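Take a look at this single chain, the form predicted on its own, given in structure tokens.
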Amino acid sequence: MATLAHHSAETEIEPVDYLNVEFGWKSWLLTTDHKRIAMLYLISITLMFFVGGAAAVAFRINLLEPEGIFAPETYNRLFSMHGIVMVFFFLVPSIPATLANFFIPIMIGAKDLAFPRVNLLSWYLYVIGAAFTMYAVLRGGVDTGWTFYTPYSSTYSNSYVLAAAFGVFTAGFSSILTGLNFIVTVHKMRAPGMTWSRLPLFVWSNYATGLIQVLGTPVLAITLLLLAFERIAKVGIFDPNIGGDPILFQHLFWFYSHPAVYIMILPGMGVISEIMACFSRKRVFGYNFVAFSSMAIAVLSFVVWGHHMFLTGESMYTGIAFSILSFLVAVPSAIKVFNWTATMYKGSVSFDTPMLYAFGFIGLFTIGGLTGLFLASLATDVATHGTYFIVAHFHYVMVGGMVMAFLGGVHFWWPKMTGRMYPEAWSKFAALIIFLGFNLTFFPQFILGYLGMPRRYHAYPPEFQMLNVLSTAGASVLGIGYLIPIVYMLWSLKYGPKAGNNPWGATGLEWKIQSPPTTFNFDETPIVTEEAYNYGEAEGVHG
């Protein structure tokens, strides 16, 4: 993809990697190195993932018995905190704050992000938001669901709504600052020769994500402020008993929260593009279509929120318009899936661990996307709205899609981030366990939803028990699958074999520098002379 300017023997210096330049905790907590901040995010997000996962395990245990094991109030708090933690503190920041934070500057030939101190501030805001949310958990939790629907959340709930809402509000500013940093960095700090048509697709996807973060997240912040204002001052905004309108909250919430689905999934799509090109040894088929499909998703994501509200009394014509737009937003996603498939056609496909996660992503995301078409249709949405069909669809997109892409990206770039390889046999085994455990967990929920089992109920009719037991068993397998990579990744930091600069034989600027990278990535500014993903002859080009 590029050549790097060579150094004369007199100007060469001993490279110092970002992991070992200083060891003190102060050097990490005050760092402005985008790579270290990405690692701080990775640790924080992983901790929040296991907090949210623990809540999921608890309420899945509750669903082993038709009458439930916990009290209804406890069950409400468990699934609410699972959703709040997973959506706002794992899914939304997972790839942008970690992998994109680490690699976007390197991929475009920059020494850092445009605003290094703002980048560090974004991590502190994330930690402060997580702390307030954990405070809500420790004091008894929230029972509103992750959507904070009014008027229950603003008037009637006796749980710690304000603490959790303030945590989400603060984390939202972290997301805004991250997106702003990416947009400015991509516009202003590309290396000479790094034209828009040469950008890696991972950069394209996170650039589109940054636009959604900057434009959409303030709407959520305003919504939560209004919720808090009504709860504290008793001013009628959403509560109809004091002159408010609860449907207004849904409009505001979903105007952000449906684009937020693409904040979660677009970066994952960028990861899959990188993996597909590398392990098929081919340029991504239809590069321009894949790049601009990311921008199309970003634009269309803002005009489809109404399909969440088909049952709220909106007019038939409004419903038809949102239904058509919801079908339309599936087209750019379908373009990506078709083009990834075409990339593998007649390619030299290898089945390394990152590619296994990419296969899992395509299969699970496709199921999630196709079932989304059922929910975009007025007639079928009426039948499945509020059932476990929605739960299964959402998790096939977010967990089957985004988490598979996140794990694929971590395995793909781990050698570059740490300079160490992980055990390939264990990593392939974990990928298989996660794929099987996921399907065993969530596919029965499609059937439960089709049969009419409502979500968010702590009890259910006895005839649904077998499918719920299957789902809980699958969650156990899935949990084990998620624990295995933690173990061997930590093991690899000390005992893993050294990776070298380019263990996958990949193209891209990040693979032409040392592993792990130096503090400022490049000693001299690289000059980009080749197209993205120029496999074949480009495999012999080294910095």
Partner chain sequence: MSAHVPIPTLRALVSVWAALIVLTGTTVGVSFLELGEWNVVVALLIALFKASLVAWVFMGIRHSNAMTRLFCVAGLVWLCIMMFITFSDYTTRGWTYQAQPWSHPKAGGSH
Second form
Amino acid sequence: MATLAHHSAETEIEPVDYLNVEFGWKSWLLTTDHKRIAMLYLISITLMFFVGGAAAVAFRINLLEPEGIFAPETYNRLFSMHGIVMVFFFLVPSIPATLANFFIPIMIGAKDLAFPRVNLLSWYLYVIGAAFTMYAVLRGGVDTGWTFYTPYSSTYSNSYVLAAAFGVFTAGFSSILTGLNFIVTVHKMRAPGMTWSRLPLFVWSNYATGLIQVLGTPVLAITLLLLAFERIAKVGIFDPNIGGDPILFQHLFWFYSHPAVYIMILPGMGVISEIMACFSRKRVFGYNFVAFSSMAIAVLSFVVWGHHMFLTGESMYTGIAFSILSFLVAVPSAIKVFNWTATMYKGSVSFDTPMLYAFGFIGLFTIGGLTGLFLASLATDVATHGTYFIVAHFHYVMVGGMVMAFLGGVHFWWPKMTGRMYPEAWSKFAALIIFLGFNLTFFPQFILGYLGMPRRYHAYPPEFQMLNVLSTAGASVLGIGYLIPIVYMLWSLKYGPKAGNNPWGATGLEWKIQSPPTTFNFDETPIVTEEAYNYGEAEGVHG
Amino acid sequence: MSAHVPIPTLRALVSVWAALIVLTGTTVGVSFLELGEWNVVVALLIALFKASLVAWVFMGIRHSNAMTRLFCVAGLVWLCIMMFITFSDYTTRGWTYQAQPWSHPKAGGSH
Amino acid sequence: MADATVPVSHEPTAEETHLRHHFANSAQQTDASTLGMWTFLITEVLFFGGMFMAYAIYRATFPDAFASTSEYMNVILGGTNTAVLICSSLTMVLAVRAAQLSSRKGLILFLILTMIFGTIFLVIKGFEYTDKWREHLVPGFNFHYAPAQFEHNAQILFFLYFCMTGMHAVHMIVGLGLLTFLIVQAQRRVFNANYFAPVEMIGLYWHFVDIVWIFLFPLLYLIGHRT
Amino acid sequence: MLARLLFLADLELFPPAASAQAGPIDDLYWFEVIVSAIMTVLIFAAIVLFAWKYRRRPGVEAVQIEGSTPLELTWSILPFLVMLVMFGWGAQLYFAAQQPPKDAMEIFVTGKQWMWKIQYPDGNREIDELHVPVGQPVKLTMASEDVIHSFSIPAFRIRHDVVPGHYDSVWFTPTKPGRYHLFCTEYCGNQHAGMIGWVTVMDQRAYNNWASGGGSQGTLAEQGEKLFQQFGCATCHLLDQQGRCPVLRDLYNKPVQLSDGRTVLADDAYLRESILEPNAKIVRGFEPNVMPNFRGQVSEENVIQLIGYIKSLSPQTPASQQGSQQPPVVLAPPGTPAKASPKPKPAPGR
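Would you mind giving the form predicted together with its partner chain, to go alongside the form predicted on its own above?
Up next: the whole complex, starting with the chain shown before.
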């Protein structure tokens, strides 16, 4: 925060905003301002992202050689750390806790979230959870993978499972509180005239996310608690050698963790809706369908978890039911992709950096989504389950989709959050590098997967080497790609040109207020009289 | 401008309390009858009824708007989804995974 | 407002005293906290729900073992505790009513009564736990089960018994803490007919904990104790 | 250039298809690849086309369009119909994959950190090597000693988790002689990547040679009989008259009346449970707590041997259905183990 404080101190004539209204540690660590909490989250999840990313680069290097370079223990701890950190400490909170935390109240014309202190508590829980997980890592790591499958995690692993599980447990409550706050905020804090059908789609998708967080996460919490008790007391709740059933763990775990992948992707979809509308200067095609599809995804996501368990000895009949339900949940996702594409039709499309990320998102999410069909389809799931095919599939959705959306959103709203523009040329370059690096990393993994290379192998048969080398090369490019934005974003805090209140000529309440916003966002509660994305009447900025 | 929740009458509260106590006695009593699997059903129905009483009167659902009522049942509905689907797995595969249930369709349940 | 007494006019309105900056008016504030509380209770339902599901699965799987454990469940203590909790729910709702009527003394009295009932519940629970320890029924640490053929499976039930009642007891203890907070606030004359949302919210929590017990009691103590 | 590089690296881009299952699964796979490719190309093309054609130009304003319900319905329903094809196709193959043919040769697999132990009915045992004759349907009955493993042979397109506490099974008909990888695909600890083995598909004669070559310690049934004596089972389970425990002759795959009134089938899973936890299901007319728990006393491999012995006590079951399911392989002397031909289910596909 030093840069921020410094910057605002030297330009004294600047109007008061949420960044320069107060200074000092306390003003940040005890803040209840949703924007400051969002920035705290942004810093923390960025740190965690680089922790998880470093682990990924490290184990990709291990996979350059068929026999592996590191010891298997090291490799196993690296991939587990990568999974746990990325899933629970980056992907789940990424957009909701940062961008949505910052913009939901502004977008609906509120002064803050419904429960500002709960919001701060949620950040502290996140930090505590992260601290426990990092403690587990520093003490020697955890080697169960992010899924914590029993009985390996409860009986056989001799790594720091309890500390890591407790970290995830705590972060889970952080996620619950964020979701709870969003739900109540969207229900109760909307400005006069901000009807449900006028809500920006970003708010819709985060509302749907909030529902999943509230309905799913407690089940994860209790599952991890039971796992911890089993590990401590050696009672066979999940371990078959003492009477339990490991499949029950998987049911409970995936009841949360399948919807959780929608916690990760739905907010990203919301970001893309905003960006596509803004840079096509058009209302999102089929607003109602896009909004409705978010809710459909939220509900359907709870009835498809069994497709993670087709091969566990789950009943064949349940498997078949889960298969068709999984295809069903693909429909609302497809609706979104088609509508985003159609939004550009007869639009006025510009190629600013957020839009490039949106293109990247749609392309990569399409591939990620379509390869999901291979896994929903029972027979091809048999052939690809547990291989790099799955790894490639969910990285196309999570990294190709979510991280692209996150970066797109950060670029889109950066001028609003900081009042500064980032360097356009560098950001386009970085977007390109990330896109290329990503595809080079993960496309070979589809081929590896159908060839049969299992995931979580620290060593592999030599015929897989070529594709693994390609993938590692891509990972290095990708890693560099992710570093570039960090550098120029920090640079822009001080040297970036002043952004003005509405650099993109966008609609939406957040663009009608000062950049950066004041602590209470609005001097007077706004009264909303128009639909979202009313680009027909908004004046353009670029000629 | 406080919340315009009507203040409940003493009589309403006390009679709900009495009903709950009586129902507790009933559920204990019924558990001593030999009803087979129906014991579970009756016990759960009584519990559900008691819970509804508490929610309806003590927790003030009777004066709540539709949204609060929806939220009140949402958790329960989701729990039912979880249980229903999980049970559908367990009941259709049996506890011990049978290596080839299709080759002896009748042998299993012939009692 | 059917049978409400008219709020005393000199009392400060909630707008003046307790409206937080980001709300437009106190109706919005109360609405938000009510909805927030209910949303929180949804998460609680699913939190306990995970254990209920594990219970249901294992009970369906090992019916005999589960039936055999009912001999070790003390229906008298369990039933008493149910009654105690129901009484505490009544006093809790009476406390809310007292707040609505701006009766500070009534509020404090009923809150204290609620705490007393809550404490009685925990004390009885403590006796039960001690019994279980004495009978070697604490899974993992101290478990020897009499019908030996059920040892493994009965241990799962007792494990779930301790998890579920333990989690419930944790919620009770948290509830007692919240009640203490309310009593202190009430002493400071914070609540009146215009502002009693915290009492109402904590009341919702307390009733929810009661509801959990209403389900735990038959499931753990009653079902199968004849078969 | 790239192609040459790939060629030089001797790069495989598609796995060999060496089982009867592989063909149909590949067909579905290619169907899905083609559908996905078409969709991807369509969407990419639309994005590029729109982005270029409607790029921002001075003086040209966007045309505001609300949306179109017919269009929305079209692009919801049409893809879903295509997906229904994938669903039905996939489900049908999955269903077939769960039904081993009656003449399948039964081989037992035990997963253990970090190896695959293979037991053949004729008594041969191997670690991380599986030998099968070409054209012979093979059913694997799999158990795990510790954590969850997953048994996978990519060249056969088969895979199934091996969950401790259960018997899991998977079947295949190898069609191409050769050596193929056998992987564990469920993370199982430190040496997870070391759980790689080989499947060798041989023609029938080579297989017979191989099968008779090993210094066998007797058939699976004989090994089981040894254990049966060693654990003292025979003192209570008398062969031909009622003892303190049920008679095991002619028991396999017969319905058994339990003391609680239920009837269960005495299949592998039931026998396994009855060995490890005898009190779980008490046969009508017998007392509980007579037989000790063997959980922790015998390994999964021992259980398989014991079950093999029990099976051998029911050589010819009169019920025709069960009789045909009874793999004659179990009792066949080494050297003539498998019925090579006629398959009731001809290998579909290639």
